[in-house]
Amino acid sequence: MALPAPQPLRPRPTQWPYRADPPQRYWGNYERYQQRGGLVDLDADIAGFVGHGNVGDIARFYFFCLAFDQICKDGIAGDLAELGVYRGETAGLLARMARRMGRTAWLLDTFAGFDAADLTGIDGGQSKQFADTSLETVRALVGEDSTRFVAGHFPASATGLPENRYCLVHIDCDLYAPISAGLSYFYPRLAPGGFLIVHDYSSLAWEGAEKAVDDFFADKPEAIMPLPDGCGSVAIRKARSVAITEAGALGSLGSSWTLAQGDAVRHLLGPGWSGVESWGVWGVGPAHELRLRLAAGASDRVLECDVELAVAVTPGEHFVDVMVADRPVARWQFSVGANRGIRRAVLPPGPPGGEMVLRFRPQATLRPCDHDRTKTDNRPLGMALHAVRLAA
């Protein structure tokens, strides 16, 4: 059977209706977005990455932003690592995201272009592209801070890397070697609720890439997801145990201490926090949620929170108000000779649903990098939370 013959390119079209609005959040509701301590600053974080040719490529764009928010949201501890930098247009946007969230970005390439030990199989019949990039003008364009290279063919540069877990990793080397090198490395190393992106999936470009990813997830829990940018990427997230979508609330921990980091804090955070972190977690921007599951109807119970607040490395007293719905329970006092410390909310009977969400209003944060200079990290931190319990 003839096959049909090839179509003329059809141009990109870039007039409405295929041109997208960007998501509300960060336009219609941006200022309610800062508020609530977003990390995405959205004209320098565009900028930088349509500023080298990624102008089509928005909607990827948009999606990294979006994941970003979520990992925050979500409390997802992790650093960040591009398999496949080239030039480091995407890997810019990594890094960035990454000094804000007091994470380490990991960039591997060969940065020489495609290695030839990788052209086989339904690979090829592809010559040697992406060559003209170079280690040099990758770390000139992304800079260092926050940011480790790894140059060499990989998996044999894998040895460079840290046996880190990440809440996001994003590969984009075209062809089936290393994207299903990269997808056996990556994946048992993702954190739960992490995001795996892999570029080039549904792009008809590419047929390596898409069979490398059906491959490897072909005995998985986990199903990609098409995303519509232009290249055709995918996304999956890594499945959360049932230790952790399962785990008891705060009330049925009772009076142990519950230390905020790892995956036991994970399932108490709302909106406001950073990634976790080996000692604890940041609260981001005005507000800071809890979400703690009580009784129904439980008489008053005693929270207790070991905190510090960002703004007492300043002089002066600073206040931290703790609300239920709206309601104040508590007001925590910090100063530079009383920072860190066990500070205690009475908090009222549980709602009928069980749920209470427990917000923290620090009335002023501190980014590290107006207190310091040589600090490059200007997340606006609220209260830092190390350990919560509910006093016996």
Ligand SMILES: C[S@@+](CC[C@H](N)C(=O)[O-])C[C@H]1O[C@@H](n2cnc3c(N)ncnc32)[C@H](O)[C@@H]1O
Second form
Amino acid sequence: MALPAPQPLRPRPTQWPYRADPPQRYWGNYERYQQRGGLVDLDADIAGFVGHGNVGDIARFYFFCLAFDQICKDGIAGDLAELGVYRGETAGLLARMARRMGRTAWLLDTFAGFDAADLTGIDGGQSKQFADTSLETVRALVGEDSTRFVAGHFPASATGLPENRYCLVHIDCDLYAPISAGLSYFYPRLAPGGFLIVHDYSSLAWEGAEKAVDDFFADKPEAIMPLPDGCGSVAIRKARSVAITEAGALGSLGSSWTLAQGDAVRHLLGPGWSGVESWGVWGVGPAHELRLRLAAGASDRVLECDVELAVAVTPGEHFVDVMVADRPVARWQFSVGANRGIRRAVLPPGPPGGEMVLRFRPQATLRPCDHDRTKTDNRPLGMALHAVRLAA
Ligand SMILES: C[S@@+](CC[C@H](N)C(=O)[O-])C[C@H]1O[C@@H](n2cnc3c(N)ncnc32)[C@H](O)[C@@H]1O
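Shown: the form predicted alone; wanted: the form predicted in complex with this ligand:
The complete assembly is shown below, putting the previous chain first.
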């Protein structure tokens, strides 16, 4: 059977009416923008961004500018990171903003192009690319002030990062394996309200990028937002705390996600947890308890938890037993590729209006300092809780 004739390439529509307008705050209302302490200096910032590969992709530039403005407006704490730097065009913009915001930009790349180990599976047909760069040339372009370069193959290179919070993470490394690894590493470390931007999702040029994002966000509370830039980036903003409506000595839960941050979750926590942090809370030691109060007569309620298991950074299958009154109600499974996600347990009927204690028993704990000698954290970490809800 004859193949259909190839379609002629459609030329890039760059003229009116296809050309996008710049955001008004950067031109018509620029004075008002500056009076409000505007961060962006349009002419200076655009120059480095369009040095080579980003010419024409001005929508991408404006999205970064608006994201930085929103981070300042919302007061989102944390550093900036980019996985996939190449020649430093987007990295240069991140570094500039980090200087103005008093943060650090962490820039990760092999600085020698794709690694052969990543050119497998869905990316088996891709060729080695982006080797025409070097750490020295990027350093010269981007500068060193408020900037840290982390050279090497990711995720192994993540050992060069401190345990950190991020307000904005840009993942631009095209291939399934490093994008998946980048999402697994940075998502839990993203500050509430922080931006996570992944390049190449909807361009139809990088199947691995699209699949890595779809796989990762399939079980997360946040959904992706497509952006109208040249290579089809997507973005999410990390979910923030949801207020609990009914206060009390024992925890009450609703069908909305309650993020395990700040005061929202403190009243649910029994023994076996470390201090609540800005992203959630680590369970420590052999058992961690949640104390819930279910509505009178409630039965077959499904508890959903967004959880992460510390020991699941080591090979093999790892388990957490979920118990109610010493009776097992679920066994949750984790592994290196699935050490974070939503897990469910059907709760037995509780005493009407009374307390139900859920006990999570990880089969093993992990002390970060034993696993990675650059770390000083010696807590015996079990299962981390990021968010919890009763499914409707
Ligand atoms: C498209 S380029 C980045 C372009 C850059 N963000 C820009 O817009 O100017 C992709 C980069 O990802 C890097 N990369 C891909 N896989 C990687 C991995 N496993 N570890 C580190 N860097 C990787 C490549 O070396 C390459 O420089």
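Numbering follows the first chain given and starts at 1. Here, rigid core means the biggest group of C-alpha atoms that superpose within 1.5 Å across both forms. Please read all numbers here as calculations on a predicted model, not as lab measurements.
S.K.: At a 2 Å cut-off on C-alpha positions, does residue 271 qualify as shifted between the two forms after fitting the rigid core?
M.R.: The answer is yes; the displacement is at least 2 Å.
S.K.: Can a Cα shift of no less than 2 Å be assigned to residue 78 between the two forms, given superposition on the rigid core?
M.R.: No, the C-alpha moves less than 2 Å.
S.K.: Taking the rigid core as the frame, does residue 285 move its C-alpha by 2 Å or more between the two forms?
M.R.: Yes, shifts by 2 Å or more.
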